[in-house]
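In the block that follows, a single chain appears as structure tokens, in the form predicted on its own.
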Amino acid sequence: MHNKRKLILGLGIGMLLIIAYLVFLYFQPGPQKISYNEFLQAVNEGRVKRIYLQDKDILNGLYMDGTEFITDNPRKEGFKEELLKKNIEVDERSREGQLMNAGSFILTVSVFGALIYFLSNRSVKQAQSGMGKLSSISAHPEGETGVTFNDVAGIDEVKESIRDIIDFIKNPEKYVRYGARLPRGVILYGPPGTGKTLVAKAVAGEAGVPFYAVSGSDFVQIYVGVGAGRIRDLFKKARESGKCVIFIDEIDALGKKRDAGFEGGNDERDQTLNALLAEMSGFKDNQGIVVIGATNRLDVLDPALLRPGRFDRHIEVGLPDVKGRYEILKLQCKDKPLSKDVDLYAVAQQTVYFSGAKLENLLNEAAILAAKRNSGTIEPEDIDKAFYIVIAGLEKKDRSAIHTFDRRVTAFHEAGHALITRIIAPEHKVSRVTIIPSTKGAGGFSMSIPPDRMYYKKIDMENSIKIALAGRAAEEIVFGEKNITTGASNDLEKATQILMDMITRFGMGKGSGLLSYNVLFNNGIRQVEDEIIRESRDIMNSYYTAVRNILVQNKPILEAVAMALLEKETLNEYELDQIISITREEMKSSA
């Protein structure tokens, strides 16, 4: 609105001079009348500088001292040739045109020099304008959160490493006293879904302060330099709001390692993180500002990022054991019509490896499920179904298309993998056997549901490979190495990911010793891929040959369960153990 303002004035104000000068034009004294005669005289002593010849009865001229003078237009032949002989300018455009011309050029140059202006200052104006908007960060504090740690459930000892960050916020004077410094950032890392988010929310409730929440891929920008603009822009905002919390979700897409690489060690993201560390080691101490990253890759993250007076504490926010799991379990049921029959610590036995957010995702299940229903309440069935949706997916409702040798195949594969962790691995629960497809894409499964542990065992590990590979050799025992079928390729994958774990991670290797291949190979150690691989193979081969002598040695139990698979579709664990322990007793029987 300023510039077209601006616009129409300097277009008013050539409008204004160009008038003048017409009025002046016409105000000006007339041009000397003079004879035919007089004009051939001054003609003959060089007085006349110019003549405009046109096609009239008026000939106009100009005297050499700028004076205009008006005679008779001869008309004749070869006029033009004798004044130019006199050495005389001949014009053949008249005076007036020249000076409407003049008028013309000077609205037309007026008119173009303003809106040259007026683009150009609009343009550089815009590019201000859009460079600002990208190196400003749509960041605003939520204020009060709500959340508390009332709302946190299963992670007691990350609220335990973290309740004193809410102490030192709200009372920093306190710690002044003892010449304590606020601790200024807190990594919390761990697996997705563990509650990292809500720990953040948390803090900030309970401290009372803003809580300002954005994500590590807002300052990832191409363009240079805007990275490290949002991150000024952000602690800006919060230093005008005192006290708060900055929650920086997956900090590793800004806080990466820097190294020289191929890419150079002057790029975006550099200069994103060079920020944040500088904003970071700018805090005043005792501030009451905090900045807490969340991340499921510590190892990928910049060590000047993990130093003391930057994230001072870094806290792992992991899977919740039984007891967690309860608690959660609980806290979410806390507003659903739950039925007396579930058992809520059943459910946390069941759901090992769960998340907080898969527990939550298990319970909506429920709940949706019991709507359908419109029961009124949730029941034990309920939640038994939502597991295997958590899981495996929704079961096919259509299977009439699937072919009885893809039936076949399924039920002695999932068979295999039931029968082969009865053996190895009694301790696991094997809560459910079916062949019916989902809509994951899973043709069939085994749920296999091992202890709660805080560590892994080697014979675990060794275990769970076999546990995986045994539904590939119960389809080579049965139907023949030619058809075997490419339902094992996830079993594979799990398998291989394992074993490699096994090797270059935990050191229990033989060929391969007690080494961390993967520190190796950050180092560019690359010479023993090949070993690594050949030991893998043979591993793998041995252990493939192991379940395939069990599988062979108990063919009738694996029958067995295969039949029972393609009468009913579905076993319980009471159904398989109890098909095992009859046919096992049929076996010696005929021995």
Second form
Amino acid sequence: MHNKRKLILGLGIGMLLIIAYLVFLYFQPGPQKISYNEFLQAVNEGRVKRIYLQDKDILNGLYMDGTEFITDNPRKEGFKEELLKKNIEVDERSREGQLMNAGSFILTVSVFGALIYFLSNRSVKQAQSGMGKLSSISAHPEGETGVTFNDVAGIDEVKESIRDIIDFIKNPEKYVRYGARLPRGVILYGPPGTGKTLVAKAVAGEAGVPFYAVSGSDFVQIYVGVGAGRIRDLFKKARESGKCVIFIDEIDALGKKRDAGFEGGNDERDQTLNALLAEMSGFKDNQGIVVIGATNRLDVLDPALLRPGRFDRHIEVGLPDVKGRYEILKLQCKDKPLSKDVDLYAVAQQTVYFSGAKLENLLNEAAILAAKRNSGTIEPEDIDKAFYIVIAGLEKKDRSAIHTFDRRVTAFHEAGHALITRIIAPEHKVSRVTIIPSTKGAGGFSMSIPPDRMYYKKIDMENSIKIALAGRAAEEIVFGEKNITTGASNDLEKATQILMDMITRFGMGKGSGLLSYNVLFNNGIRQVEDEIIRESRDIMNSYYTAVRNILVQNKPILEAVAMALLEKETLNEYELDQIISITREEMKSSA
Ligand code: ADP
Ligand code: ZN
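Form predicted on its own already given; the form predicted together with adenosine-5'-diphosphate (ADP) follows:
Once more the chain from above appears, this time first in line as the rest of the complex follows.
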């Protein structure tokens, strides 16, 4: 009748009591830990008064003399009956229920008891279902997955970066002999559906070892200790099977960065995470077990996970570019009756920002349509229709729906960065220009600064600022001042930081001379702030104007690079240089 209200009242009071209990626990010396054999002996000698039986991996108990102990929970069938037969009290409420002053609030206690009863009932059920899941995984690891690298297409760099892991698993002794530290954990990160699970399976398949898969989300929302217990069970099973690959999908669910101010470090997730770390550092080097974790974002992971000896290898699995999509489509069409009229490369061009999974989905829909028509082959119309089914089923915020305007802006923005780099700092390597968004930011542009130098020259710093400004400058030249976008915010941050360093730390500004502003600030001299802003604004503007002028002079090249990006989405250094030199020749001959 008043169950709900009682529950709410109970919850409120329960919370208070739990807090009180935690405070109490904090000042309480911990119970003595005894081994399970010692425990059995104590039972036989009649020294045990009471057991708090819960579905946890630790069992709390009380000796006849009132002192407490903990021991491992055997979690076996009929355990309660055995205890009862020995005249031991069995209490299925949690230990916290017992530590309250029972005499004073009988009512409260009964509500609280009911609450705990509710909770423990649920926790047992949840834990049981979880255990079921785990043991089903353990009993039938997905065996030798049968998946190989031939089943993975379009992400060759990923395959390359992970290939040596396979050799580690197959021949760990070889590496041990050379004193090499074997990688224990690999993180694959990137958008959903890009083939992270597939790659992990392929690693197991190529190495010919069993594959154990769990998801980080299986470990959350269960009660304290259960998650950690499951991790230990998982690794125990894995170790028993010898060499293997353990795959943890959504690893961020259990290894997210701790919130600031929440360093207490004993909530459920922390325990699970700690158990994982402990298991991983417990491997022997020659064991041939590798743990592969997958996440959408690397930057949300707890740094503790990423340290050497843990998940110290990080491999990005990005969305495929047009060539990658073509490879994936070809692979997925292998066992489908495809009409000769289907131009798979054209399909690849239309499916910008599609992941491998989405491409698979597209072809599957097309196959269903063809089957419905009994047509014998998949025709271009089937793919067209499937395209709209897949697109319509997507959320608006999905990247596939990115407006063509955005794509064009990104293409010119990135072309600006790349072109300015080639013109003002040709010694810098531009490894790749792309308009496929990466986890690191909107467009993609990667450049490496000459590596092996101890000092940066002023000209290097100036160039870095100019390269950063080139994205915005290109946007402005092509689309007009009113249409510049927010896409440059990172660039501006970077440029400002470098400029600040030049002026305040390295004595490279005009107004400041050789004074270090940092020292001035530390001595409480603040009057110079306005001066710094004025000077940096002037310098920045002059750099921007310079960059803008270069781009205006080379606008045909800028356009050619942007067009190539729109068509191919990714350009490597060689392709970029080809386009620049060809267009330059054309400009000369037409002048
Ligand atoms: P993730 O783990 O990154 O979310 P999955 O590995 O689960 O992605 O990919 C789902 C499915 O999409 C795969 O089973 C496969 O059919 C297809 N797929 C994704 N990427 C690729 C790829 N690079 N090559 C071939 N198939 C792919
Ligand atoms: Zn940029």
